[in-house]
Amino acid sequence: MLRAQILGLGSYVPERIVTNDELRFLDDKHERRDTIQTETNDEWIRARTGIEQRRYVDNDGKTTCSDLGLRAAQAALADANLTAKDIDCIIFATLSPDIHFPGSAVFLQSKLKVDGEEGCAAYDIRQQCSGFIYGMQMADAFVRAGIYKKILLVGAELHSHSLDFSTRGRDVMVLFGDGAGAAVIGATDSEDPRSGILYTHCQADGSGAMDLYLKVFEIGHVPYVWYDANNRDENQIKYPQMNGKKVFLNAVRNMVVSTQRALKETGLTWDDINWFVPHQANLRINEAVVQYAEIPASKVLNTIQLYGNTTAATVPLTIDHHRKAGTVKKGDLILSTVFGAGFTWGSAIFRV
């Protein structure tokens, strides 16, 4: 039976670490200012989130949410002992694209130098923190089908750009950091219905797609940009927006939904799984979904304490931190449930 599974991972962080405290001096150009910009602190920060620090990108203008894509796929694709030759397909997932098109995908087949007209299929999903999981449940279905031998799949966000800094935005801005994961997903024959993928589902709910959004500009709007982006008066509409407690509340109760359909209908059970990987979007609502969704402790990977949230590259980024550490080996059995803007949200089962 063709299966799919995954032949790689691969992830990368900016080295520029930025914590809570010198998160509050920093201006809209994430450059530190002598006095505090934004009323927030350190105990603030982490009591709400579990956020200690994040990364962000030099603000020099030079660097693309490709650019980090680029380098978790180079380190994808040399895990998979595999070239950029090699692959047939590529599905890049992320909320801040390059520009607003064409999409990051085809960003990313030229900086792979695999372009051209003989150049692979290039597709953007744009499911927001839901990502990944979305872009592993196409990945599986174009392997199952026989369409794609071996798919690129990148998540990759840069955040720091597009931030408000400042009180107003505080909520949201504490929240994000820059980064991107990947990982190779490539056809196998097996009998064994416990390899590779073996399980994925998607959902998502559009009544609640305004209460996590960026707008930047509004195409049923004439003109569909019509504030001075430099006004704090009229730009608010350029930064993302969020009814934090609404987030909150659905995430949570989505995921321990997700969670545990996932187990039901794949007749597995917490013996059997090795490792919990929950979206990085606030370190509350991962405690509370392995509460209520009973999940051991011992089996939960976070890593939202030292990236921030990374939306569509967290949870292949946490994966690989972890492996890297040593604590997740090959052959480990991970379910990982996702929640994001939209609202989307879905769950995978799969070996690494």
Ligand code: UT7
The other form holds:
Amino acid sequence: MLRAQILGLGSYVPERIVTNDELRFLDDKHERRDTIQTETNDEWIRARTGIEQRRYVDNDGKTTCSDLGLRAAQAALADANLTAKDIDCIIFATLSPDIHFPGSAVFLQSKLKVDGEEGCAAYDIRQQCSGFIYGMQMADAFVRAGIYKKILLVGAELHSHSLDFSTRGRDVMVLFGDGAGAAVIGATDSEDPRSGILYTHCQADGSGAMDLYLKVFEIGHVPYVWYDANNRDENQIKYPQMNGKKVFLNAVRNMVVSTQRALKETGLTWDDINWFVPHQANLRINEAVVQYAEIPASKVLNTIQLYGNTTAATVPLTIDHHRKAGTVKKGDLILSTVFGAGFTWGSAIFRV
Ligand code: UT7
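Could you drop in the structure for the form predicted in complex with oxa(dethia)-CoA (UT7)? We only have the form predicted on its own so far.
Everything in the complex follows now, all chains and molecules, and the chain you saw is the first one.
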């Protein structure tokens, strides 16, 4: 019986570390000014979110989301002992694509030097913070159906270029960081129901669509970009907007239910599972999920303190970070639960 398994994992974060203290001095170009640009502080950010620092790409006007994805993809391919030529499908999850279209997967394919007439399939998916688990469900289904044999699943985000570096945008700006993670998912012939990817489940509730969004343009508008992007009175549309409290409550509720459902449907208990890897949006969200879903605290992996919220990248980045630290070992069983804009959410149980 065909089953999907994770053959390799990789991640990448840019070198530049931006602490909470430094953040409030940064201008639109991420350059440090002498005077405070955003009324925020380390104490507020740590207490409300758990974040201590995040990573930003150099603001040289050249780095794109697919560049971050490339670095993570190369690491995952090396970990799997494969090259890009072995891949027959790319799934790229991001909310910060290089340009509006085409999607970032084709740019990544070119950067991996496997484009051309024999180029593999390339999908972009748009499930924001849930992108990696949605992508894993797709990859699992493709592999089980025999459609593709080796899939490169990438979650990458370049947030720092589209944040509002001012007191107006502080509720969102302080949360996000740049980074990427990737997995190579391949086919194996196995009858063992506890091997590879054991379980995926994804859901969405479109009634929350406008509680966390970034418009930039509206295609129903004529012209579809009508504002002066440099005019601060009218350019809020080019920055993400969030109804923070509503997102927070929905995240906790749906992540708890989704996690409990994953255990119920597989018949597994926390004794079977090595690690819980929740999406990294806010440490307080994760602490509440752990409490309400009665998850053993010693099995919870977080990285938000170091990287902030990297949306589609948080799950592979967190696993890879803890793998490099020696915490996560080959063959460990992971239950991951995510929640994000849409609203979208889901869980997966898989061996790394
Ligand atoms: O990736 C998935 C999607 N994202 C999430 O899951 C995020 C979900 N939401 C959250 O994490 C939280 O709602 C936030 C961290 C965004 C905000 O925390 P909160 O405890 O809900 O704060 P709040 O929005 O109720 O704001 C409390 C106060 C306000 O001041 P007043 O009106 O009480 O005077 C805000 O203006 O904190 C102020 N505030 C800030 N102060 C300093 C908001 N942002 C900041 C800031 N620094 N960055």
